[in-house]
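Given as structure tokens, the chain that follows is alone and in the form predicted alone.
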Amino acid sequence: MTRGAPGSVEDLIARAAARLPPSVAAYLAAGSGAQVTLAEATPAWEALRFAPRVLRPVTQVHLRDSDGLLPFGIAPVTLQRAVHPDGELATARGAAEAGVPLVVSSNTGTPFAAIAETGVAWSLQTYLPPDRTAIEPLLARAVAAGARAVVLTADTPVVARKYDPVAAGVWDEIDPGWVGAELDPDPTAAPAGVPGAEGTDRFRAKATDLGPHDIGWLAGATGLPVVVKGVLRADDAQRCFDAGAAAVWVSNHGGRQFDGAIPTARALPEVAAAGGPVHVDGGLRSARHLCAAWALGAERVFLARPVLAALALGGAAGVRDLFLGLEAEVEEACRLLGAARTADLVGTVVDEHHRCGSPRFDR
């Protein structure tokens, strides 16, 4: 798709923004600070170039794994019921129909059990509170509902300030029942009306003392694989793997945490060089961007804002069609790049001097 053209993901996002209430649209689109990191996300993927391979059989392109899941899915995001009346339930139905994994925000507006009933392959995203035991009931409910993994968001010791006044009003305008369906009351959370708190009165307080030991604690508390989200450095990735993480997730929180953090497209190659399974999100808007992520070492790729746009415009069917459309486009791109599977894409992205097989990219 041509960027911004009718039918493109960017066009989808623009049309959804025009339909949503202004405060909801502004909140979902906003980044922190001066929005430098947000602005750089998609251009960083767009700037990458490929050296396609030839004389490679591509009659069959194998994207789905043994469970029938595509190697791209849905990142955790809140306020889905402000986007569509069925919220996470519609997202889960669309994901199940398309065969993509879903990561559910701990601030979901829909109970875990209802999400699980759709048959979707889902994992739980969570923050850890200062008192780790306070989150044990939520974790137990997720395990009981069939969560496949726990995704620990590690880049949010505090919530970065957002300066868009329209976006800031969203927490005063939405129905409180649209979020926090699984959150237990937290008497230590920030009071309502704190500037920049981004609705933290509805969220459990976040720990400022996270460490590698928390990976083992989460694994022991749930019996599930633990993925660490918010990793932008190779040394941090190595610390996570050494502590038992099943995977790390390259993310700058959609440009919503430290403003000035590097684009995930730039962070991914170095993190992938740490040697363990890597996921990535952040500004991906096309099949070409997805192929670049796999070429740079990602195992799975996740989308957020495009999914919300599809949800706003078409509910469950919109989410399903977004991913099935991307699947068809990825298959075409893989054939043109000489790749029968995503692993064959490694080494097709060239370095900044347009040299093939550079040590930085070709592992």
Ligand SMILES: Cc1cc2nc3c(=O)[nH]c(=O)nc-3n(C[C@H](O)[C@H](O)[C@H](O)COP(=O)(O)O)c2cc1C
The other form holds:
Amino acid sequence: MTRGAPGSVEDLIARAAARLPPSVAAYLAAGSGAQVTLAEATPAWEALRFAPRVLRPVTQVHLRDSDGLLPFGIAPVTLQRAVHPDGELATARGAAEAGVPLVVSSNTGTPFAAIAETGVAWSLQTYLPPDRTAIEPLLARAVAAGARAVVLTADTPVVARKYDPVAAGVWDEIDPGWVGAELDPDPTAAPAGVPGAEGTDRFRAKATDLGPHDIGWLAGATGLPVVVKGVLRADDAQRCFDAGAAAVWVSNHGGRQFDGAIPTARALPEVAAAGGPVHVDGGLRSARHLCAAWALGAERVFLARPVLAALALGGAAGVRDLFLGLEAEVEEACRLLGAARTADLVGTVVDEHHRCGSPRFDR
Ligand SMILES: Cc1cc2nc3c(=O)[nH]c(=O)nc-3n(C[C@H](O)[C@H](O)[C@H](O)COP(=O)(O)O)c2cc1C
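Follow the form predicted alone with the form predicted together with this ligand, if you could.
First the chain shown before, then all remaining chains and molecules of the complex.
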């Protein structure tokens, strides 16, 4: 499908932006700094090319795992109740209907227990505060509500500055009850005083002393597998796995943290070569982009802004239909690439020398 054509994910995002209040639309779209990383995200996926395999049986394409879940996921995003009145609840319902796992932001506007009642397969995303004990009640509520894993966002020692004045206005316009449903008062937190900082993040201090030991601490505190989000380098991936991480998540926070960070499409092959399970997000907007991510070694591929657009335009049904539509398009792409499952895509993306993947991926 032509990029931006009617029915494409980019068309969905454009239509949602036109419908949402200007400050909400600007907040969702915004990147940090000069928005260089934001601008490069989708073109980096778009530039990749494949060498399809032939003479492979593709009568059946197996995308779903033994739990019936698709190899996609919904990345954590705050402010969903400003996007749709049912907010995270609608996202969760749509995800449950489509069979897509959901990562819930610790700055959710909907309590964990209500999200869990939808039956969605969900995980918690969290930051860590300077005093780790301040987050323990929130972690306990997530565990009690059935979170399957905990995702530690590691790329946010501070919330990077964003300069869009329209986006900055969103925090004065929304109902404060639309965020922070599970955030406990943090007695150690001091207002960061950073212009453009993200919502209640202004009032929740982030740890600047995160280390690999925090992975073990989180695993011990929750009894859950720990995924580290925001990894862009193989050496950091290795440190995460050495410290017991169950997976690492290649992400530049949708271009909202360090401006000038490399596109995730470029970081992914190196991080995947570290050897453990890898998730990825950032600028993925089509079945072809998703297939490229699996081809470069990702296990699960996450979307954020496309889900918010689907939520804005269609609520739970919109979220469900986004993923069912992508599932059908991915099935077609897999057949055309000679892949009966996403693991068979490994090695189908060609590098700049027209070789098929890295030696590790050749089979
Ligand atoms: C409006 C918005 C809010 C976000 N909130 C969070 C958050 O609370 N925690 C987090 O780890 N990432 C957050 N992210 C980053 C996303 O999880 C994800 O890494 C990124 O947006 C993926 O790129 P995409 O939007 O191009 O799909 C947010 C992104 C957006 C656009």
